[in-house]
Amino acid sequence: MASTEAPAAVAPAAATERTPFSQHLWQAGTVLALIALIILFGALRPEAFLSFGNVRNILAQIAILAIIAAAQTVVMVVGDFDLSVGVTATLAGATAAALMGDGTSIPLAILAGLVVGTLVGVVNGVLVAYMNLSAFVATLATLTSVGGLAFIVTGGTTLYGMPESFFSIGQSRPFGIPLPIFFAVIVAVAVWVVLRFTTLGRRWYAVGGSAEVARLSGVNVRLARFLAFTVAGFLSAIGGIILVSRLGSASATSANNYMLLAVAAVFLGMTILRSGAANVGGTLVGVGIIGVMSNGLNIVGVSTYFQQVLTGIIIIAAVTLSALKSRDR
């Protein structure tokens, strides 16, 4: 009987000396990449890379993705996908710019976007919590209406005129910092708070795990699923009317590319957990990789075109990477 025990006693030991190791090193994976990253941009071209005003460039370049990412962040918390966040900042950001531009005060304008965002979160969260459609179906088919939409709102045209003072939502600079800055990370902090302390952070959390066992749990699965797509509405929402600020204008595509980004940023972020799940912090590394790459690029004189190219390819390696951790785990 002792022959065959200590072999069992043996293994769970051993095993609990290897799994730290590995969950460190995909844990610390997206984070070295990123650090990676700033090295060789800054071995590559010091004077512009890591000078001051290059910094303060990524971090306002990457504001709005950050919001936008945030708001991805909550849909795939509850394991679901969401399509339309980069057109529902798009929306949310020409209804204001063309409220304004037709004598609206600024307040009922963005509040007026705000709803619109909003809305469009309460249509997808009602398509895939109470009609039990597919997600990724439903928000495609949003994606799809949502982007006809900010074409009627602005005719298919470029929309200027607005006051002087929305401007100053997007481009003005407190001590020196752009105030996309301060709402990215106001909107970051109010995310984790949700997802780190509330009851509904933990429902969602929950959900996303296992729907079956959530709900036997006691959970309302279906508000805690539609809950989230509305509040990812009204987040990309808020990710749009900055946008338009910070531009000075409003189109009908103006933020549609932040989804995919979004999408790249979550999936990075989500190796970081030991869970390998969506979640905040890791969220914004990953949308921080994709600032330092765009922006290490551009100064080393590497086409656009590229860029899209290893925009695709990051998020095939995330996907892959994320799903790899599951299987792991």
Given for the second form:
Amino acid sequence: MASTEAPAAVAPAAATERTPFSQHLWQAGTVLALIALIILFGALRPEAFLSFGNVRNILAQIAILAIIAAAQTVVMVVGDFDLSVGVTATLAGATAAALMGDGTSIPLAILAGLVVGTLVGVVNGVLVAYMNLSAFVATLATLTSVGGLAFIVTGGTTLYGMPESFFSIGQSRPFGIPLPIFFAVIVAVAVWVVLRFTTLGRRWYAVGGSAEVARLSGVNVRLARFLAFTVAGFLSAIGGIILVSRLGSASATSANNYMLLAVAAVFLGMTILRSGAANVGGTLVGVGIIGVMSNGLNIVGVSTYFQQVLTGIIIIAAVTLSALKSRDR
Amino acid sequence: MRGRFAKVVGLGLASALALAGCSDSGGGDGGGGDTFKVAAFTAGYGTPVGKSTLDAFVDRGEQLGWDVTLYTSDFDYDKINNDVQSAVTQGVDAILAGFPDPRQIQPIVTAAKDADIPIFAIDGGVEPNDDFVVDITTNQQQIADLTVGALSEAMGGLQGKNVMVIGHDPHVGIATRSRMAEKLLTDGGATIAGGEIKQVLSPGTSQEEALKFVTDYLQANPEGLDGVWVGWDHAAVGATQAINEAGRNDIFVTGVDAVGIALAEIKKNGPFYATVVQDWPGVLDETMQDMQTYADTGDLPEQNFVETDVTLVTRANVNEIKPTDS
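Mind giving me the form predicted together with its partner chain, seeing as the form predicted alone was just shown?
Following is the full complex, with the preceding chain placed first.
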């Protein structure tokens, strides 16, 4: 039997002893936290923090995290973790960059990057869904191997000198809005639609709620979990390629840090639904909290060391909230 | 049947991953009893300079007939300590420490001393250290002097200017030159933007971190930045990108290392004003010479700390400079 690490996602309508008001307050806690952060930093530096330019700046800074967190959301909906989303993004971006550096056309290089990311997802899916490995162990193993592959692809150095037109993906600003924000919105909406309105999405939630019940209901649990990891690999690759375009360079570790932030964002978002299930809307709120906090702390001049401590505290708070909700069900 | 199939697939995947994950090690041909055996290590193999220098050491060592084994990690000193201690136990004639943090290799130093094995270091710190029979590095004060001088030239002096300093304290060299630059800047009448050195958390993501530092700072202080001094080039490229995106042409950046992406930025005549070449090939030459002498005669270098000069790279000479990561 496959083991899962993420809190089980269940269908709504679980019993609770809370009053409707306290229940709503509980569920709105994450959104309230985001609002509180905005008010706090807005009060501390209103002219800087609340300007249109800074809002655009925050959205641009969290766009890639939003995409990778959406990938993590899909996996956590089925009750698993994917520790390899960051390195997958790195490898996909590095692959595209290396190919472009060798003269491959931009579309082909991007396609290759997407294929590489998807293949990592496929490997994860096979290991977890068909070989019954723990998602934690399987994706930890791919995290290590894929991280090594990224060093091989980049040769341990920083790849640069891609065609200028490639940079428009990550650096152009149609209507004054950075293009990565549009990509993030498209990915988030697409994932939301799949989770909310398609049979596949409902099957993912069913598997996350109880794999055994889903199986008895006729859901192909193995296939559902396999597809979740595959989609996560593909989405991570999108994030990685946009990051390379945004930075104009690719290193062997450029997107690795996104994994932890993505997990934190999904956990934060899981508190929003009464069921405690992973969901795109909640994930975006989580991403927003991380982005606003990082930007706000930078603006008020707090050191990065302290910022890292705060990020850890937020992860602990999110996991604790999720655990408390699970216990209440 | 399904179980067997799954196992076969699993073994196939594991084999594929293992094969794909195999990287070149510097292991020689095993050598005979007279072969000079060297354990080389670096925890900075993920950095362009670390990789190119250690790869060159392995190549040249093998050309000299040495039996060189290279141990690497991504700033994981626990792994490095274990690997090299094992190598010492198995028997080596010398150790080459590539860009080590001297504070984090005491198990290696102790094991080497116990076995009477000399450690030759490249960039092993910023001051003489008896742990090494020789440490050949670059002159950190000269790096700070040249880069702060270039920034001063670009900004039209230091007096009254606001300068952001971006560093990374876990790296001894960067931490040292960052402090030196901070002192030179404040002594010259500049103010450190944000009140303290901005610390990048991870060298691997330094470009994006520096991009955010400068973007956010400019958002809050549009007129409060005249220059950015950065301890290494990748972060300097991120700072440059932030300034470009803000549409500013009156803020200047300096870096250190002269990697290809930085030289490309300097050639654009944009905010990236200058960097510094640390002569790692020259340092490697000198190190190999010392090791060759030891291999041939058993003689150790007379001086245990050698600082080499660096070269400032600006728009004037950038076309003559070869990238250090090529």
